[in-house]
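Starting off, we have a lone chain in the form predicted on its own, written out as structure tokens.
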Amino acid sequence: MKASKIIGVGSYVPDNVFTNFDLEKMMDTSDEWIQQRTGIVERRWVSDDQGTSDLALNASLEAIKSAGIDKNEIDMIVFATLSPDHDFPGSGCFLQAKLDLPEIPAIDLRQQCTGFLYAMSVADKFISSGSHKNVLVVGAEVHSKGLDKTPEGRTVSVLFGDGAGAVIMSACDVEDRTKERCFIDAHLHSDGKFAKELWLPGPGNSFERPVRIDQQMLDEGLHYPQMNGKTVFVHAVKRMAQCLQELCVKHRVSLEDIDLFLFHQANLRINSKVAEVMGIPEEKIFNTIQKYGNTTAATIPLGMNDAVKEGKLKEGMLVASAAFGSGFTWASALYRW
């Protein structure tokens, strides 16, 4: 049967390191407060001249090199981001131009922290249908330019970093998806009634005003992300565990069979709680939030590349990923590296 597999991975983070001590100078916070609540020690923020597709370009070039293919063999781009270069067109088009890959389709996905798993699933469906052979899947974010870096924004702004990750998913033939090297399956979910528990209100077209943004919105801080932290935490733990379990049951895979867990990196406490609830040994979970913060759609591919470089992720390993984010959206994926 037709399937897809990951044949290359790449990542990129900006050079600028911002530690918790750097944030102490901007906000009413402390290194101890941030570490206790999130596990984050530092994050990377872009220089003024860097945009989302610039980060994506660097990650993509490394993924292409890792895959050992010519860039012209790529026949589709799927780009997950909530922080595009511009409102329109999508960042996939800007990345396509920078890669000089004219005419191939470029799809942008706006599924926030769950975006990369959605993007991998979309790529897998196109490849498994036989219509495409090599798909570049990217998750990239520039959060730092849209954060409230004053004391009023501390509960949200300390969480986020900038970065990008990418994989090349390529066509293959398998007889048994669960035993051979391939993307096995993904389960995707959402529940829009919680949309305003974690969201960016403005600019927007749903306000009873004749413009998408005005001074009143700016004065009210509606152009900064807003989050109900307790609600997000509870739902993240529940939904990540739930969708991971349902995927394992479907494919008759036990948690003990899984060699490595690459979870979305939103909060170290969330991942630790998921591990506790499911009985997953902490040493099987590869975390990067300590050094990158929450890079939203980029966290999972960033983790993949770091895990490969550190010798934690090796060919033949069975890997599980789970993510939860704004929307609410959540997803799980199972793949053999």
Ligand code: UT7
Contents of the next structure:
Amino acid sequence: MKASKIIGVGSYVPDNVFTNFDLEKMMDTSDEWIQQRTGIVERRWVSDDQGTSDLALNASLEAIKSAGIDKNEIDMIVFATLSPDHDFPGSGCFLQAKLDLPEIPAIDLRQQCTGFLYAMSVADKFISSGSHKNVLVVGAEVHSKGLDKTPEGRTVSVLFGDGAGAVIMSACDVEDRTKERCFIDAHLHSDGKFAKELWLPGPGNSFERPVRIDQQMLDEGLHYPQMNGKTVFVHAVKRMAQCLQELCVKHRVSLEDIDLFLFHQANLRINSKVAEVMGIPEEKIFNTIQKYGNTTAATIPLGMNDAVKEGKLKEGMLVASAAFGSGFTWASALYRW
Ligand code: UT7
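So the form predicted on its own is up there; where is the form predicted in complex with oxa(dethia)-CoA?
Below: every chain and molecule of the assembly, starting with the one above.
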């Protein structure tokens, strides 16, 4: 049976480090509050000349190198981001031009923190259908240019960082997906009833106004992300545990069989709670939020690359990922590295 496997991984974070102490100088917050409530110690923010597809380019070049393929062998890009370079076209098109790839399809996905798992699942489906062979899957975000860095923005702005991660998913033949090295499966969900619990209202055309953005919207701060943190937290724990469980049951995989858990990085307390609820030993969870903050669609591939470099993720390991975010969207994925 046709399947896909991850044959290369890369990541990139900007050089500029902003610690919690740096944020104390911008807004009414403290290193103690941020660390206790989220686990974040520092994050990377881009310099003025960097956009989302620039970060993606660096991550993609490393992924292509680690896959050991020629870039011209890539036959599709799937790009997950909530912070595209521009409203349109998608960042996938900008990346395709920067990589100077042939006229391959470039798909942008808008599933926020869950974006990378949706993107891997889409890539897997194209590859498993036999239509594509080597798909570049990217998660990249530039949050820092869109955050309210005044005291009013402290609830959201301390959480987010910039970064990018990428993998090359490549065609393979397997007899049993659960036993061989491949992308086993993903479960994808959404519930739009909760869309406004975590969202970026403006610019937008659903307001009773003749234009997508005006001074009044800027004055009201509608161009900054808005979040009901407590609601998001409670749903994140419940949904991440639930979708991991359903995937394990479907494939008759026990939690003990899983070697490494690469979860989305929104809050260290969310991941600890999921571990507690499910009975997963903390040492099996690989977290990076301490140094990068929440990089939404980039968190999982960033974690993959760091885990490989630290020797925590090795060939043959069974890996489980779960993510939750704006939409609400949530997803889980099982893959053998
Ligand atoms: O990627 C998916 C999307 N995001 C998430 O999954 C985030 C989910 N939610 C969370 O991680 C947490 O809810 C937060 C980290 C956002 C907030 O933690 P919390 O424990 O739920 O805090 P809170 O919102 O209840 O705020 C507690 C207090 C409040 O003060 P009072 O009303 O108790 O006096 C806030 O005003 O902390 C205050 N506060 C801050 N203080 C210092 C809020 N933000 C800050 C801040 N620095 N940055």
